[in-house]
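For reference, the chain that follows is the form predicted on its own, supplied as structure tokens.
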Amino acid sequence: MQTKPHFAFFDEGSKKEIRRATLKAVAIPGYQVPFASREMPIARGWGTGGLQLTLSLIGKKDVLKVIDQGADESVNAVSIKKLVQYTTGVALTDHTAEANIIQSRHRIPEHPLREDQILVLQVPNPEPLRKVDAREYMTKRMHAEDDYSGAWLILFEQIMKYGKMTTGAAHPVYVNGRYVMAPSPIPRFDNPKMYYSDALILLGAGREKKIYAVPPYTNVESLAFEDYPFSKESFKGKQCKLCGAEEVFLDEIINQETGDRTYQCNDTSYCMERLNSAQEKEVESSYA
């Protein structure tokens, strides 16, 4: 006999702690909370924390739409999609606009978010102290007492090393000109979308125990000195070799036999999404 799971997996007392964080942390925006991450059907370091964040939120009606770097077929995603599909029987999507929360790993979507929608991130280091000091009471005595010269240092060094700055993902942020957060490995690319989100916009570590939010309209800027200003990746002269965007993040594709670069969308949604918009107003045209 083969027993029902939990709706969302969870017990009800598992997604009350797990709502008290996340309240916290939207309450306190950038801070840490600490929470009791739950064992789950995946392993550690492959999204739990993202996971249990959207399985604590998800209603019946809800639409859920699942991401891994850009792609809704990866394995990672297509997988966690069949967990919450077969614990709650939720509508999945790959289109960013039908989503109303939206699971992500290491990218935000080209496609603009809404009030009305959620988006989760999974998040391996949720520290971005951890480089400056290993113990964990010395990061949150940091935190506590404002003090993030070693965040700017390691900027610095940096700068002094190789001309500019080198992060090329999850580059430290300042969430309402408090608390120091690392926005997940996200590319650079994506920090201006956080700044004044319209979308609310949930970090989850499970492997670390954290949770920490950026509310909608929140103000999110990249740590940067005054003569060496924040920069994201430029792909100024190339666009996607399939519908052809500019302006947005590419993945670069190398042929292993000719040797030449081509470029193509790293969001895949957003990238079909144009190409079905080109080929409909292509047959209308033909049409008329």
Given for the second form:
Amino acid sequence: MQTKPHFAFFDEGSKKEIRRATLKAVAIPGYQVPFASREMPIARGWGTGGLQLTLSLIGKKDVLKVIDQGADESVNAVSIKKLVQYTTGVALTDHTAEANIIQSRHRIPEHPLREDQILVLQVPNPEPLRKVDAREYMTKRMHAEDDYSGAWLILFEQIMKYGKMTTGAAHPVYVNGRYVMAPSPIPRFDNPKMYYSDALILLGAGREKKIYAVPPYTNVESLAFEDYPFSKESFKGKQCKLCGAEEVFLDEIINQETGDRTYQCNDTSYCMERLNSAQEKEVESSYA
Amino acid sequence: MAIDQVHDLQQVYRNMLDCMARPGTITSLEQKTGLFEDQLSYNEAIFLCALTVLDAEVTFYIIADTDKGDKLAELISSYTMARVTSIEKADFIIVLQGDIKEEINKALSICKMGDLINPQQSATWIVETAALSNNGGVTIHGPGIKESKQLQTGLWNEFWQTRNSKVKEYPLGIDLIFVDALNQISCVPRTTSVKLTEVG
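Form predicted on its own done, so how does the form predicted in complex with its partner chain look?
Once more the chain from above appears, this time first in line as the rest of the complex follows.
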């Protein structure tokens, strides 16, 4: 006999614990609140933190969107969506504007988020100081003492070695002028979207058992030096080969045979929406 | 109408989260009374909030001037398995309306505020007020507030002064949840800077 799963997978006690940690996380922006990460039906390190946040938030009327590296249809996103829908029956969407809970791995959607939306980010390594010291006890102490010289030194060493800051993703940020936080492995391109965001941003690390948050309208500054200012990845002069979008985060696609490079929107639903609206306009004008 | 442990409390939580993320925002909870009608001598929202966040893993303390505090403590304990403890140790401090100014001020100064290693080990206050509004009262600004907001809680100046000195050493501090008779809630976390504007 198969019994129906409990609403949103978790027992109510687990939800309460996650909810208490989330409320504390919002009250102390950027501080990693420890929580009793539950065993999930997906492997730790594959979005269990984000999933646990989503399950603790979600109600019958919510509309969920899940993306993985900007794509709605990749494996991680699809399996998380399926699990949440199976246990809650909520509506799913690909459109950023239609969703009110957006769980994401490694991207903040191109479409600007609104006040009534919550962005849930999956975090593999929540500790920006882990490279500085492997011991949790020590990194917690550094956060307590506001000692971020290690985080600065990592960036400084990059500049000494390569002439620039070479963080590919998860460029550390200062939240509310107090805590240095790993913004999850989003590209530098997305860091400025956290600054005074309209939406609440929750970050969950299941394997590392941490929940942290960036409330809306909060000062989020990327770490940078006066003479080496922070810069986003630049796609100057490049555009999406499908929808022609500029000023968005682009994936580089190399043709193995010819060696040609083409570019495509990383946010697939944004690209699709642009293509659809362009087609609608085309149809309208041809009938007129 | 009975309270649905799963769906109603999920709604309450989302309201609390929304308010905590946007200090000074007032949202209202759905009226659920009926089941406790004859027993309730306090705002229903107090009980809803308690049901949402309390369980056997946490402790609480109730400040009230009559025996209704004891009744509520018993009710909360029997529903959530949370234990009553002293002010200094309580994870949640629930304040009912009444002539208890001094006790509140005292509790504010001795309740948990976390330490620098674990600032989350601090008390969260759930405070019953007569009516919440965004007209007059204190001026607040900080994370979650676009520019600045007004929040009227009907609490006395000394309350805010004591609260302000309690959150001076950020990230240490306490987080406040206010509930009123219309089942409205509003939050003031430790990051919010509160300026007194009213006289008296």
